[in-house]
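Just the one chain here, the form predicted alone, laid out as structure tokens.
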Amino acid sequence: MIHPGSKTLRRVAVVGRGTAGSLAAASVSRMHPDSDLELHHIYDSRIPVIGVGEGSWPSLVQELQQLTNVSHQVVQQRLMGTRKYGVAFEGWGRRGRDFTHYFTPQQVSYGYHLSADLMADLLHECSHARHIDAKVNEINRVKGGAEVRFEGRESERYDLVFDARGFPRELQPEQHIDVSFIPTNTAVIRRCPAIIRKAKDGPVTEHTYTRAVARPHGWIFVIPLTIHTSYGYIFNMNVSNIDEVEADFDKFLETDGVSEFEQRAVIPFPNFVHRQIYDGAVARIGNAAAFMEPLEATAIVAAQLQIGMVLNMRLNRLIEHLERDAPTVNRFLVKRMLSYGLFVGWHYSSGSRYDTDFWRYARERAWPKHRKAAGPEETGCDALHGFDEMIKLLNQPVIDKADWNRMCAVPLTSYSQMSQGLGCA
């Protein structure tokens, strides 16, 4: 396959060493076609990587097989993984009941859950770059590239920098869209013991799905892993206080069977997303370039976008293409990270079973600010548009087969599935 952009291409930086500098390394490693490319991967040794379960969609277990060249039953092995065939909700909507979003073909399609730090090892494995341990002070754009200012060592030049360096500090409005429509800013991370065991021979093939389980104070994710199970409890810090968290999640691991546990970190995270996620030479992937809150697991899935996007444009198109590209794939990265905002977001507008100060504040305080957060002069972008077409599609007696396969950020058929579940139709 013929690359006209690879000519230009030639310098490339990835800093960060996270899930989405993972990707991004080894994105480059297997797309770029000429072996003389100098990768140069950038991290700082000194922040920690914690190790927590991840949940997937379907698209990475085609793509890990593709970057790693080993097969997939090798890969879910590798990652302790099991398969993912959607979410289980408990106790969300107005009927405060049970339901499963599936991925389609529903109980064929599955993602992965996996160990995010085993990912990463099993990433670095297939990229072909020089490993940099460093701290990063800037990523600044210049004339003809980017530069990568670091800490107690000479700056260096790039023609691509993947930025994948995670949250913000702070948010601010000049450079940052705030989801407050999404209600929860901080989570609990424990790692209990596994309840799905190692097969003997081959991967785990039962089907598995990430639990989303309503509690008072917001909703606990459940992960199975082979090695552990990955719980972590989901809430707002200026709704609920630390400790009755702590205590409710206690009672229930309890009611769950759990024992023991491990403490691993309260994270605490912002919901946004980056105006500015690709300006042609700096690309901000994964944490950097958006966040929404764990419920529908978009972080992974966002990153492959970002990466897959930015790569293919620079390789595939001339040089002289790339002011007019840029600005383009960056609109498209924008208004797709704030529709999976406005999907997750939807998620809180039913309620739950429990009618509780963190319920109604994002019942009826939160939800209601996505149409002037999520609106066209705040975010300058048409994805509340979007939105609300797939609910009105929703609220039609019946669907024309012609907009079957319509999505915004996911398809019609998951919008279809929450909308029963919690309880909108």
Ligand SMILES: Cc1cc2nc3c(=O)[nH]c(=O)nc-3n(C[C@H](O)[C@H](O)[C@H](O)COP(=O)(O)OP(=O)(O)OC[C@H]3O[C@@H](n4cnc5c(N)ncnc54)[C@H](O)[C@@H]3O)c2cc1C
The other form holds:
Amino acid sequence: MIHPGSKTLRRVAVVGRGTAGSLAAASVSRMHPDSDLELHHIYDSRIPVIGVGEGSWPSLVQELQQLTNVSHQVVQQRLMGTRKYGVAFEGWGRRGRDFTHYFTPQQVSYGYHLSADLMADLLHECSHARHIDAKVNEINRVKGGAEVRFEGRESERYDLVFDARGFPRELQPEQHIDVSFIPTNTAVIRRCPAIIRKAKDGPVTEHTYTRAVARPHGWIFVIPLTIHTSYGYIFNMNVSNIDEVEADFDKFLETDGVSEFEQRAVIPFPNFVHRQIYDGAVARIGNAAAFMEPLEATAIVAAQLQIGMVLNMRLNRLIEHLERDAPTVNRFLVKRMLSYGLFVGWHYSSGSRYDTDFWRYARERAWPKHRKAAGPEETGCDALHGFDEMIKLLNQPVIDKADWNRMCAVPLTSYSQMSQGLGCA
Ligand SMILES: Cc1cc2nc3c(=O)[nH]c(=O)nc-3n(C[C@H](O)[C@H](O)[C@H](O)COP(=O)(O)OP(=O)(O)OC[C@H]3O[C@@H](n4cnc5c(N)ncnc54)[C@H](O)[C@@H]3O)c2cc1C
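Show the form predicted together with the named molecule, please, the one above being the form predicted alone.
Then the entire complex follows, led off by the chain already shown.
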């Protein structure tokens, strides 16, 4: 395959060694056709990775096989993974009924529940990069590329830099779209013994689901790996205090029959989209680009898309097109990230079986903000229109066959299952 852009992509840097940075380094190694490419993988070993992305979408199964050249079975075993066929919602929506959001086609398509650390290890094995352990102070676009400024080292210039440094320290309105119609901002993470046993030989083929259990202060995820089971209580620290959340977490584990756990972390997180994900020389990826709380596990799939689009455009298009391509790619990515946010925020719009401060806040105060916060004036993109179109389709008495494959970040089938389950329809 001819890659007309590869000649102008000689020096590439990936900054960050979490899930997003590791995916980017492996993708550059795999997709760039030239052996004399100079790839620097830069990270500060004193700054830990977040390490909690353990649910994925089906596209990751294919991608990991291609990146590693290892069979699906071996990949799944290396990740201590299980096959995730969807998300099982408990106690969400108007009817308070339990239901499942399946990947499409239902019961066929699966993603992984995976250990984020093990996935990073696997990806490092198939990356060909020079590793630089240093703190990066700044990444700036300069004429014809980008400059990385280090602490205690000479600056370096690259043709393309992937910035995978994780969450921004604070949101600034001129740089970030604040997705505050999602009502949560903190996670308490606990690790419990595995409930799915490793198979003797081969991967576990049992169908598993991420459980998303509505609770008085938010919701709890349960992610089964063969090495451990991850539990996370997602809540809003401005609405509930941590002691009441921990107490409810204890109660939940007790009723779930879990007698021992390891307290892992309390993680505050922003819900946001960076307005400038890609400028032609610097591509923000992973949690540096956008984040929409973990309800639908949209972060890894978003990082895959960010990396894939940027690399494909840079490798397959002539450099003469870069000035026009970059804003187009940026617009597409901002719209897609915001559309994920609308899909996730909408999950809260019908409340849950609990009538508590948190659920009233989610339904009555946070979600109604979405029309302004995601509107074209605030965001410069038409994600809200795309979302409205999906809801309009769901409300039609018959959905025309021509519309069955429509999507707004996720397929119409996902909207339809959620709408039924939440009791919107
Ligand atoms: C509670 C919770 C649950 C989640 N669950 C899921 C899930 O189920 N599925 C999913 O897809 N996603 C999930 N996520 C999102 C998850 O965080 C991301 O998928 C993933 O870990 C991406 O992180 P990252 O690589 O962007 O950043 P990080 O893991 O934060 O990595 C940042 C890297 O940058 C380096 N770095 C930072 N600053 C500097 C600097 N100045 N100089 C040099 N290096 C630097 C660090 O050393 C580190 O290597 C969850 C997030 C949270 C908060």
